[in-house]
Amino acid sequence: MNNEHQRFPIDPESAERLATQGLRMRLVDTASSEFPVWLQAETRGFHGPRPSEESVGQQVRGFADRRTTGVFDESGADAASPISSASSWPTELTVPGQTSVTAWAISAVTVAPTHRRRGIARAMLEAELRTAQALGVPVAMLTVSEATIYSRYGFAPAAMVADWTIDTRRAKWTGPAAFGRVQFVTLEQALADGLELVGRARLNTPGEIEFSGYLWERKLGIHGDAGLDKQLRFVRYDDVAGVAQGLAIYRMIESPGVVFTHTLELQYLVTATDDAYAGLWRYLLEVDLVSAVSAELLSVDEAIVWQISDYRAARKTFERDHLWTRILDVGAALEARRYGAPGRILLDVSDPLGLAAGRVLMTIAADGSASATSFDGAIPDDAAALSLSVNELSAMYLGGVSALTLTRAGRIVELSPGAAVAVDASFRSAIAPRLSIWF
């Protein structure tokens, strides 16, 4: 898509809707002087402190060809600062068969305190879908601070993560055996080198997306947390063959009141292959003068917890969702993906803002490959067919989120019998979806 993202006009809808306030919606470029103001004003919204000089020169730099929109108060105080931001960029997302779709990440979404409650954020949110489908993105994601605030928009909840503790005392490793070499690499190594891994690695998770810049460098602790890079320990797992399969982040906290005993915290894990996941694994749990492992991000069904000795040693502090996903193409965004039974579905969407209402029948092939045409006669005799909004597609999307649980749960209609048993062993995945990251 190359920069056209950036240049992509301006939603007219919603800047009207706005302009009915006297407020101006318009884009910002980020090789102007004003792009520092806008940052300044999208962590005010975030209350956050106001970033040093040296935060907002890494931030111009890492989110230079980001698409940058404000809404400005014209008539306020500070009128060159936004009272309201969004921040968006084209990139891709890995859906199950190891395959990718084109999805529009959606970043900074802000309302100063003075002017909320005015349709500010439904203007910028619904501009953002509006200018995603027009430039043909299937599917937009965002990651979330509030869960309320965005099913009304169409989006839901597609990937879960969780936060682990694991007992090193008690958990005595009894998983496979790792042949490869667990070794130290510099900060600059990591820099790199790690980003291949990670793009080698993605395809191996729904749920996870391409990224680079300043997503990367804030994950090696090189922007954020002050002095954070000069606590981070980066281990590297190379196969027999010699190439590298897996990377860990983490960093020991002293344990207050108690000597020589630690949590090692860890920062960001990727791993390529099985051997690499263990051998990484377990490096981190033998590690001596550490009682626990902590971690952020992680999937809700790890696989370490089969491999130590007590299952209870490792247990989830907190799930929650983390990537909500919002299908534009019906179409498209069904036949990006694989599925894991064979079989005819016709879904019945219906969706609020009118992006993606409409029936489409899909036919999937023995090889998990799908075909998806707008459908208006009956219902065939061998499809499964289901009503549901946009938000009940978009969380299945990914292939965790069940479409019997969500039938259950009254979200569903079931349009023949035993449809949503016959769409989940299509839709659901076999790994469950996650991302590793926040955007």
Ligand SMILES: CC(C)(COP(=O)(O)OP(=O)(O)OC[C@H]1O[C@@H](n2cnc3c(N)ncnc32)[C@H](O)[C@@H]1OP(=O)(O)O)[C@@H](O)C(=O)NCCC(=O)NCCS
Given for the second form:
Amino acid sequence: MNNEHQRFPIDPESAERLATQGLRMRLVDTASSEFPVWLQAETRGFHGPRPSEESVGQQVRGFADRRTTGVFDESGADAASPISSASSWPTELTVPGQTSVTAWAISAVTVAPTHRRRGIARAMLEAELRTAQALGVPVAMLTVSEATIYSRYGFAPAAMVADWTIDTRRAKWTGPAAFGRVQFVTLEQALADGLELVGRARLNTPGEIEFSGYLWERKLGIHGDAGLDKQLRFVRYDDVAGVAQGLAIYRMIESPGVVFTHTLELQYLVTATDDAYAGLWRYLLEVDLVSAVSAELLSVDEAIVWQISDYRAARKTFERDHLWTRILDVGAALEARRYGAPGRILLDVSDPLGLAAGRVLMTIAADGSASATSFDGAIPDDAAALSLSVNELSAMYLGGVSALTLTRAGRIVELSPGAAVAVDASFRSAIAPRLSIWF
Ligand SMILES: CC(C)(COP(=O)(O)OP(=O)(O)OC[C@H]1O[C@@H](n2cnc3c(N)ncnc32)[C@H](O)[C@@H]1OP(=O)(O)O)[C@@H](O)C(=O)NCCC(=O)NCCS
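Next block, the form predicted together with the ligand, ref. the form predicted alone:
Everything in the complex follows now, all chains and molecules, and the chain you saw is the first one.
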């Protein structure tokens, strides 16, 4: 997609609704002097400190390709500062079948505490969804501060993540040998080569998204907490042919009161092959003067558990929703991914916002590809049929949430006997969906 999304007109429905409250919704030019003001308001919305001039300068590049909007209360004392912010851009989301769908990433959603609970976030979110749909983007997505906010707009958690802690004194390596080379690289080398590796690895896991250079720089600690980049270590795995297939980014946290004992805090691990995964995990578990490896935003289903001598040495310390998706065009979204079993599926989708409602008949071929068309007739005898809202369909979309579980929870209704199990055979992903970053 070109940069049409940045200039696309503001959604008139939301703009009119806000105007009745004396509020003005408009685009913000990130290349102009109004961007630092917008950024101060956005940072305040997340209770962060005022960004420095240097940080603003860095973030200008990060926002350069995004659509940035604000709502302004022109009757206020500080009329130049928006009282609400949002930022969005189209990017690639990995879906089952090692392929991608274009998705509308929404970020930086805030409303000033002085203007809360007047429907401003609703106006912003609905505007984002209508804008994405008008631009032909079939799915919207976000990572969320609270799990209570976005269901009402049709979003649902589709990729979960887990925090893990591994006791390295108990976890002896029992996994396969990796014959490639593990070596330190510099921040500059990680910066230069890492993005290509991330792009390659992304296709292995549904839920991962295409990074911009800015998001990659953030992972490397460049725009993060003061001094983080100075604490980070970068270790690369090259396979026997000399091709970079993995990168681990970590720092050491000294255990309080215990001399020369550390927790290795894994900030990011990207691996394009199983060989690189084994090579880097073995390295991480065997570093001296370390008693534990801890990491956030890993998969809920990590192979490392099966590569160590003591299954209980690896503990999942937290598991939660992370990537929320919202289907906007059911046919296009469903056709973008691959499926595990052939057959016919009829989905009767409801949508309170009216963006994705309707009956769709899917025909899944033996190669896992699908066609999906609007359908008005009676349920075909050979189709597994479900009635569900756009939330449930969005939850199931990446293959990590079971139609049977949602049926048992009373959130999906089977329109033909045994339909949920049949749908799961097609929809479920063998690889647990995961997203390894915040955006
Ligand atoms: C979350 C936030 C954007 C909501 O803004 P708002 O303008 O007060 O929200 P609205 O008035 O449009 O509320 C819309 C609906 O969401 C609900 N809602 C809003 N914030 C909520 C929250 N934090 N938890 C649960 N429900 C919430 C409202 O009750 C309302 O429900 P209804 O439609 O059923 O009546 C705002 O509180 C905020 O900026 N919070 C801090 C930053 C943040 O967490 N942003 C989200 C980033 S992912």
